[in-house]
Each structure stands twice: as structure tokens, then as C-alpha cells.
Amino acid sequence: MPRALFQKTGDAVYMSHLDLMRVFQRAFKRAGLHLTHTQGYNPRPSVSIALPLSLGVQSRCELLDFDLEGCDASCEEIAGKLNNALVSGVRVLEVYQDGRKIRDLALLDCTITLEYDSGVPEDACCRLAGLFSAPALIVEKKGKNGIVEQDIIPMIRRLTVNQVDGNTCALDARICCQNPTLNPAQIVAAIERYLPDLKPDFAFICRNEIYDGNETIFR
């Protein structure tokens, strides 16, 4: 089954997961690429995204699996046709065959940008680094059975903090994305809970790369 590596940036970050799926389904149709459909009483197009993005999150490493009917186009041709049919902010970077099993996907790199309208507070980077060096860090998480408390430290492989400019700090982290899963928004929630005076006026999240459990780039 073919797989596409794509990015979602710009205004497209405010597109929901379901809307993104519809965008791809329509793009395949406009490109003259016919998706196969699942069997049963409610057939659906054979297209899926590995790790659905939260609204407002940017990514340069999304994976889309799909299956085409009777297509003899090359991977390069499929990528070009899709890009000509996709909306601004969604772009296919590569199409390839025989991708790894999604169950082997384990880690992702992300950048969390913290913006402070009145300027970065004094010693912010040092205090933020100290927070995520703690032996445990309990944050609330919404689950199927309600709100539960979760220690996020075991799910952070590494995290660095740097001041970008007078109003911005950036946290670069490698975190678990499957079994268990850490949503980068929980890192922001930890700051708000334990260092409320460092709560940013705006936080922006970007996924940069994905890996297997051995920290090898996942494709």
C-alpha cells in the first residue's frame, strides 16, 4: 500500500482532522486517482492518517496511507498530482511504497513555542528546564473514562529550552507518541499548573519528525 509523507502548515493548521480527511479524498478525486473502498454495508475510501493532529498544531511529518484502483502512475507522479489538487498549507513531500507498520511508530520531535506579550520573564528558561528535570510531573489528561492524572516525565526522552528573542521561548522535545502517548499540549499544561507566572500568552506546537522505539526515523 502506498504511503504519503505530508505537511500541514499555515492556515491549514485550523482544519480539523475530519476536514483534512475530506480534503484528501477530494484531492484524490480531482487528481484522477481513484481510491479503493472498504467492504461491507458502509464502504469508505481506503485512506487513513497515522497520528491525527489536534486543531492548531502544525506538522512537517504526517503519514497518509491509501490504496488506489488500477493505478500505474509512479510515486513521484502521484505526489505531483495530489499537490496540484490540494489546498494551501497541505503539501505532499514524498510518496513511497512499503512503509513500516504504524505500530512501530513510537516517538516524535516537536517544538513548542511560548510567546509572552510583555517579554520573556526573567530566568524563564532556567526555571522551565528545571521543571522538566523533576523526577515526576503530574498533569491532568482527559480520557474515555473522564479526567485522570498522568506523570509525563517518563514520556519525555529529552527536552531543551532556549530563548529565541525578547518575547519568545522554544522548547524542543522528543516525546512518546504511541503506547504511551504524550500530547505536547500537556507540556504547556504542566507549565500553567506548576509555574503559573510563566504561563504564555500564546503557545504554538509543531511536529518536526517521527521515530521508532530505537530513535530511527520512521517511514
The other form holds:
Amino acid sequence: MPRALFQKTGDAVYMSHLDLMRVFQRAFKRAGLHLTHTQGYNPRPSVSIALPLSLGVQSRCELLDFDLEGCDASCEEIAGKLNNALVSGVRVLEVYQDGRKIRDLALLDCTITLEYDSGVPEDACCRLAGLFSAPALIVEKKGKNGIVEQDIIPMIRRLTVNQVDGNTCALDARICCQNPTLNPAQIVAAIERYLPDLKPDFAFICRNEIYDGNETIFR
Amino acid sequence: MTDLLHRILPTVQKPARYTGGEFNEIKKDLKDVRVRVAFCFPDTYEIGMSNLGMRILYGVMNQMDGVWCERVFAPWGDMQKAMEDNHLPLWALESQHCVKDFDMIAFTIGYEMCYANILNMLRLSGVPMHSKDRQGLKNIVFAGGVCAYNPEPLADYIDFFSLGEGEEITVQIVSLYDRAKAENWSKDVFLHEVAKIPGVYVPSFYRHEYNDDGTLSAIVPLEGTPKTVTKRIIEDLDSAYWPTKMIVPSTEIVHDRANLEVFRGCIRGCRFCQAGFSCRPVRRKSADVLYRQAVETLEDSGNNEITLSSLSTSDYRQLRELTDAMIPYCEAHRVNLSVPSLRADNFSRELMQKLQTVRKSGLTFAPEAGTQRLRDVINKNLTEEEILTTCTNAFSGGWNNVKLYFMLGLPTETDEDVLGIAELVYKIIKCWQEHAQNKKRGLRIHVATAYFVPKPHTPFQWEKQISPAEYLRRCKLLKSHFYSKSITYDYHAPDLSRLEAIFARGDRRLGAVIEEAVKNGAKLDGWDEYFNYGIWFDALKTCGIDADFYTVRGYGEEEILPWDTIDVGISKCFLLKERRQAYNGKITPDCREGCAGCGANCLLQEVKCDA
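Swap state to the form predicted in complex with its partner chain from the form predicted alone:
Once more the chain from above appears, this time first in line as the rest of the complex follows.
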């Protein structure tokens, strides 16, 4: 089954996961690429996205698995056709065969950008780095059974903090993205809970790269 | 640093509806643009993007050289609050520029209860609501759509109305504006010139005078304007503009599918239906043109569903040719073909069987009234026998779901008619018990009743609306006769339909009510989440308006009606004749059996009415 590596940037980040699935289904149709359909009462085109992306989060490393009906186009051709049919902000970087099993996907690199309108507070980088080197960090997580407390430290492999400019700090983190999953928004939640004076005026997240459990790039 | 809008977007519901950037969105280079049109739909993105008229006119205007038409929708409440808190004015999707920077601001109005949204959108844009407060050519506000057939409640706010089908008139209006802007005309000169375009109604060129009892005593055309303005129509639909490159929303909308209009007008003449009369005469579109447009639209958009729309698709003469061509295409391309509003005739049953191979949907009837007598009064040509035959076939074919739509408060309605609804429902249950293929799944009958709203330009335009209390009494009476667990009965609360009735036949004095309601937070009245009758009740009171005058009073046949200036092609004398027929319980056969002489054929010059 072929797999596409794609990015979701710009205003496309406001599309939900389900919206994006629909956008792809239509893009395949516009591109003249016929998706196979699931069996059953209500057949659906077979496309699936590995790790659903939260609304507002940018990504350069999304994976889409799909299956085409009797298609002899090469991977490059498929990528080209799809890109002509896609909306701005969603761009296929590569299409390839024989991707690894999604269950081996384990880690994710992301950048969390923190914006401070009246300037980055003094010592912010140092204090932020300090917060995430604590032995445990309990953050509330909304689950199916209500709010649960969760220690996020075991799910952070590493984290560095840099000041980008006078108003911006960037947290670069490698975190677990599957079994267990750490939503990067939890990192922002930890800052708000434990360093309320460092609560940013705005924060946004970008997924940069994905890895398996051995920190080898996952494709 | 992230700008304000992009900080707000992650905090609101469904932010994709505020960003634009969809497939086929039209962007232009501002240096090539002379006229910028903000095309506003007075409801949310999901509703507006489902509107075919807006899609057609978006394409029409953007085809014009030097013109850029962009889309604007009403924000949901959370976004409106964020905009107000942050002093962010309403913007257009394509350029993200403020609406107040546009030359022309156009509205398409399909529903009376979006009047608050119109004023609210002007307010959120920072554009003065009152026409007289907008001086100069900038921000000319005009409107079209079915509500323009009685535009009086909006007369103080909209500079002019464009009546009827917009494909040609919109081009004329925007071209004239282009010239006006180049030649630096005043607004007054522009309004005088635009009024010369057939189908344009400038409300400020008419003075409305009232009697002591509140009825109109005169409508005085000022400045040499004609006594009536006639709506525009497109005579040849085959050659009319049709947008095959339609915007494909990136987020889910209400009608998330391709939409193909198969013909215009209606042959039926249901006496309560505004569209049935005001969209006449009937004009055909050929099956081969439609097939070509369907394929182009589907291939360009990538949609997996297409709907054949019209007021009554069964009455499309070439439905067999069209569906015979489309079904194989749709099956081969995994496209779901949906044919709504089919009548219960033999061909439709055959067609339903064929469509079933793609997907099985529910069965919906709109008998509107419970007894044959009342169905004859309203000229709804659907018999109990037809309903039961269709149900028999459907139940034996495996269907277990039926939806039935009725109205309460129709002229001459008695309790016997109300209970007739219950009787009909029980006959359907009995039919299911006799014919159902698989009874284990059970039967679901969904019954809904709406509160009858008399509409202008229909034979019932003079009728009383029953009081809300009486409406509720009839709902409860009906409800007390539904015993079966198979039945779900929904009735609309009366408040919204009462307001709809007030504004549908409203006059200029109601403008102040809309403004007052908007001032107090009225918006998105079509949505249960936001509709607040209290605001409207207070606004009516503050403005000294007696709601009963527009509803339970009924209008006299001799009375001057607020919409008398607007000519939709149907003669008043025909409407009166139909009203008499209704009271005599006599049906008027459909136009195909014989022309009933409504007058709409006079709108045609090149072709004949295709009823």
C-alpha cells in the first residue's frame, strides 16, 4: 500500500482531521486517482492518516496511507497529481511504497513557540528548561473518563529551550507520540500550571519529524 | 509574532470557515481590480456555501474584467464575541480585507429570519446600517434573493434590490458601478441610473403612506420611477452561465455535494408556496447540457455526491434521459446520485429502485395537510392512495423509515383535518404491518408539523395566520392521538414562525424593529442556539408594533399591500381567483394539464413557457 508524507501549514492548520480526510478523498478524485473503497454497508474510500493532528497545529511530517484501484502511475507521478489537486497549505512531499508498520511509530520532534507580547521575561529560558528537568511533572489530562492527572516527564525524551527574539521562545522537544501519547499542548499546560508568570500570550506547535523507538526517522 | 486573527482562530469552533483558501477560490491581483464586491450571505459559512445562487453569482461577477467578488459569512457567536472584544471588523474570505473597504456590499436573502444577520453584519463591518448614512459611492449595499419580493422591512438599510434571477442583471449593475466609479458619480446619480436597469428597485424612490388603521393608503413613486418593478428571468438556461469550477469547501457544509439545477419554475401551484409562484415561468434545461455540466462539475470538484435540484424534480421532462445517462457514470465513478423531491409516480418508483444500488436513503412525504379536503384547498396534488402505494412498495423493498411533513393553521383547517394527520399515520403503520419485509427492525415514522406562514405573491397572501395559542392547541390535539411507539412527533415552537410571518408580509415600519433587535443582540435567528424571542418581543413593543396586525388580522383584498410595487409575473387577479378556488375546495390542475393563466408567460419573449 502506498504512503504519502505530507505537510500541513499556513491556514490549512485550521482544518480538522475529518476535514482533511475529506480534502484528500476529493483531491484523489480530482487527480483522477481512484481510491479503493472499504467493504460494508457504507463503503468509504480507503485513506488513513497516522497520527491525527490537533486543530491549529502545523506539521511537516504527516503520513497518509491509501490504496489505489489498478493504478500504474509512479510514486512521483502520484505526488505530482495530488499536489495539483490539493488546497494551499497541504502539500505532498513524497509518495513511496512499503512504508513501515504504523505501530512502530513512537516518537515525535516538535517545536513549541511561545510568544510574549511585552518581551520574553528575564530568565524565562532557564526557568522553562528547569521545569522540564524535574523528576516528575503532573498535568491534568481530559480523558474519556473525565480529568485525570498524568506525569508527562517520562514521555519527554529531551527538551531544549531557546530564545528566538525579544518576544519569542522556542521549545524543541522529542516526545512520545504513540503508546503512550503526549499531546504537545500538555507541555504548554505544564508551563501555565507551574510557571504561571511565564504563561505566553500565544503558543503554537509544529511537528517536525517522526521516529521509531530507536530514534531512527520513521517512514 | 502571530497576528490577532490567527490567535483567535484556534480558540473558536470550526475555524476553517473563516480562512478561505479552498480549492477553486478566486483570487485576483488588486492592481487589475476596479470594482470590489463583498458578497455577503447572512448566515454561517456552512449554510451560505450550500447556496447555489451564491455560487452562480460568485462565478458571474468574477468572470467580469476588473471585478473581484469575495465571500463574507456571518460569524458564529464565539467568533463574533472575539471580534468585538478585539475590535476586529468583519472581513472577506479571499483577501481577508475588511468589508468596509469594498466598493459594493451585496446580500442574498433567502429567509426572513436572517434579517437580523444583515444588519448585524453591517454593524460588525463598521458600515453604517442606514442607507441615508452611507454617502458617496463607497459601500453601496444591494440585495437579491426571494426575500427581495417583499423587501420593505429592509427598505431603510439596503440601497437597492435586484429582483429575480441574477445572471444578467448583476453584470449590468456591477458594470454600471464600474462606470460610476470611473466617472466619479454621486450616490444619488448612481441610484437614479441603476433604477433604469429593469429589475432594480430603489426603495427610497417610493414613499409609503398609511391610513389611521395602519394599512397602506398609498405607495407614491417619486422622481419618475415606475409604479411597479418586474423581476428578471433567464429565458434560455442552456446557454446561461453555469459555474462548473465551484469552490470545494475544506470543511463540512450542510449540502456537501455537487448541485445541478435541472430546470426553473414549477408547474404545481401549491397555494401556500411562494417559490412555486414567484419562480415561474417554467424554463427547461436540456438533458445533454445537464449531463455535460454534471460530469464537468464532478471531475473538477472531486465530489462523491451530486444532487439534481429544482422545485419538483419529478416534473423535469427529460428526467429519464438524464438519469439513464448519469446512473452508469455515477456507478463507474462511485458517485452517489441523489434525486430529492420525487413525486410518488410510477417512473419515480422505478428510478428509486435504480438509485438504491448506490445508496438507500429514507422515504419522505410532504402531504402538508391531513385530509383530502384540505389538500384540495391548498392544491397539494398528493393523494392518500399515492402515499400508501409508495409506502407499500418501499416497505416490501426493505425500507423501514418514513418522514412526513405537515402544516398546521392552513386556511379553513378544522380539528377534523388535524386528526386526519393521525389517521394517515395509522394507515401507514397498518401498511407496514402488512407489507414489511423484515419486521424485526421495527418501523420509524417521523412526523413534523410546521406553523403555516402566509407568504406574499401566493394565493394565500391575504390569509390570517392562526394565533400561537391556537397553533399549540392543534399540536397538542394531534399529539394526544399518537399512541404508537413507532411515531416521533416534532412540532416547531410558534415564535419563530410568527416572526417569519410578521416580516414576510411586513412593511417599512418593521425596519426599526430589526434594528432594535440587533442592538439588543439578535443574531443567527435560524439557529436554536441563538434564537431569542424575548429580544424580538421587546423590540416590537419598543417600536410600538402590533404583531397581530401582520399575522392574525389577515389582509383585506382591497388593501394596498407593501409588496404591490414588486411584480413577479403573477397577476393579482390570478391569485385572487386561486384564493376563491381554495375556499371552494377546488383544485387547479397542474400547468402541464392546461395553462391556468397565471401571467408568468408574459415574462418570456424568446421562448414559450415549458410547463
